[in-house]
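This document starts with one chain, in the form predicted on its own, laid out as structure tokens.
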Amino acid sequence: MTIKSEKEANETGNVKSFLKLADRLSYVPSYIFAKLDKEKQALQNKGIDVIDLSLGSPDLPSPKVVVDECVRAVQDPTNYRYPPFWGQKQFKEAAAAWMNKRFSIQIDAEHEILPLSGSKEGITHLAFAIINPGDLSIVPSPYYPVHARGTLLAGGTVYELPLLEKNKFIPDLDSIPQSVLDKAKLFFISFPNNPTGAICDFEFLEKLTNLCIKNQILLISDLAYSEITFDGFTASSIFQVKGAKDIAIEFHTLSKTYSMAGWRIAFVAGNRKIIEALYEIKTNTDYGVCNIVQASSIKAFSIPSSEHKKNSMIYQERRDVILEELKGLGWNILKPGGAMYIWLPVPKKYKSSLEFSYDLLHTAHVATIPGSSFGTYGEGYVRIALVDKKERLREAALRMKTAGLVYQ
């Protein structure tokens, strides 16, 4: 039977006869963020006050200097044209200057910087630039989902390197089988880490860089939280390690540092050949970052580091408040050293992190993300994002206590 219309297809139940999705979509699990968001919205539509601690979407305002520049840029008609594929020269120079000053390194603005519509877009496109079907990526788990799913969508396979609490969520590089190292093309890291909040020392970065150089693996550093660190810790760039630029690139985003998640602006820096490969993919899939957003974002790089420290202190205070409240409910959690998350162990009575996350949403009206959505080694935890005021965090803990959601 030939289906002549969508209406007829829906009525006969034969939609699949003319709509067959690409096989690659079966390689990745459903994006649980989106599923839980629908349930959260359904509660909110009923007038229920949900404390949303799910997505790592900063609630702090974007910098005024950036907003003011955006108003000016919108009024400039030259910004209405297609942006240059390679990015605005002024943005690239500002990004490189910021990296050079912040990390005491040398990045070539013209050849070693590429603006992105957020790091997530760039990481996915990178996989399509590098990974062939059957190729392998090493991804510490739990992971930010796109670190693994970009490879899977490109037809590759993922080796999940465990991030265990007993190791303070730092991967054991010595545990990786040589057979995996021989096959791997990409190695992802992200410290400060999403979702665990773990930080790593410079010695770890040196050891990892040397491992990748020895085994000829491209090293991908996702440094989204470089400016959100606690207790006096300062995050390092992978390029502070000697020889890293030979095999590495690093993603930076304005989403977290400058509370600009909705602006969709980031950049990738480092090895020229890898940058060029990513550029080739992007020229075939998009026109680059909006001119208005690039022009506005230049102002962000001139904001003094003291402002970053103020924002970090806000997140640190929120961390301390929620940890103290959770301690009263039975949790004794490893204190995160950076990022904006609490990695909360699931009480033993629950069969899965998804079950606990659903219970938090529907009985305490607190939205979180189940650890299972962050990979195999995310199971047994839920992620709490520190994206609301201290009073709301205390209220979330009180709701958990009232609903009997304690650690036993």
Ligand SMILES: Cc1ncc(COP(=O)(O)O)c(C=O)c1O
The other form holds:
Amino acid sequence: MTIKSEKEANETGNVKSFLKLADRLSYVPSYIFAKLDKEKQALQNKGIDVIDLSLGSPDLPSPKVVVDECVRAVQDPTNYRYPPFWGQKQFKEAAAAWMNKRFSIQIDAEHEILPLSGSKEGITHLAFAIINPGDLSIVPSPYYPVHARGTLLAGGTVYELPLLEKNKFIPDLDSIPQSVLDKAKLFFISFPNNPTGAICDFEFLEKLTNLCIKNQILLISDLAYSEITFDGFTASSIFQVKGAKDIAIEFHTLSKTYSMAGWRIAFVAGNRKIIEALYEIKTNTDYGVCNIVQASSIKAFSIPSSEHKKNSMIYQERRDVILEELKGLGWNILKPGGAMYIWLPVPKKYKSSLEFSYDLLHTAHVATIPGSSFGTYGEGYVRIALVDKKERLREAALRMKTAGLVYQ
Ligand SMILES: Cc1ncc(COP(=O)(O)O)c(C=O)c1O
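Having seen the form predicted on its own, can you show the form predicted together with the named molecule?
Next comes the full complex, this chain leading.
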């Protein structure tokens, strides 16, 4: 095999023409977010005002106390060296104290918490710590892509458990064949849910935990939207269920809770043995979260819950505005109980969610994500993220009306 010079490679523009890439790249489809982003950018480069409701990247400001602390932390030379592998003690203690206060649960800060460069990173690395080629994960579908892709990249396979509108997008646990339960190593859940906006009750969490205990499956709760809930609902941690810590871990991100998506910080909490396995992978692949980001984020955990309620109210008002507008265009949508998305059924004249998403982008200049990028059961929907002001959401609906993009 001859490896071409960088110049030659750039000229061919196609790495595959000279180098056989890892097979694992073919296990995952290319990230549709990235593809559509390019098309969106091409329109924006032409000076077109695209209303961008694609990524779930909060438009609300990061908390001032965090930003102020960051300004201090960046001047502190002790932050310039590598961060400790296990994470900063103060960050871990603050995260554990927050979980204690918020959910009334005890978490051992030293052994049961690990900071992450985002939940996405942690979930992917977790799969590398648990999944062998051929192993199986149960993933409710539609899913946040990494729930499935981590397993696939590690050489495993995924059982897509359907989230259906008729069941309010809650999985039917009784429908899972025993052969799947016998084989599965991981079971993912994420409520409030991306992309459907569904919420689950405590009884569901209890039933799921007992199922995982009975079948010895590691339960992974991705609680990214715990603090974005509507109409008075409060989300529960999996650890509020008795016995859950024996078989579960839970991911919490500051991306949504504190509008800090660009800072790249999250943490995982729970079963010590599993956290240690993830730590093994991480110590071999990265140095952990930037010291400055960890130090600043500590301040976030003491922000009063009234701030979360305020932010939830902003998303709730946006939800209500867009649902009202979409109703006028023929859509009658199940009200999301949390998270920051509208899960919009595709009009019948379109063959696919991708086709509808393209039409929305090119004729109405509204950027969304086609449901097919969230798994098999995402087809037939597109996802609208509530990441712009009410006026812009109204404008998006108006543009859809003008372009004849209505529900028929
Ligand atoms: C369910 C869910 N988990 C995790 C993430 C990513 O979180 P982070 O920014 O911490 O990587 C997202 C982002 O949209 C999400 O929707």
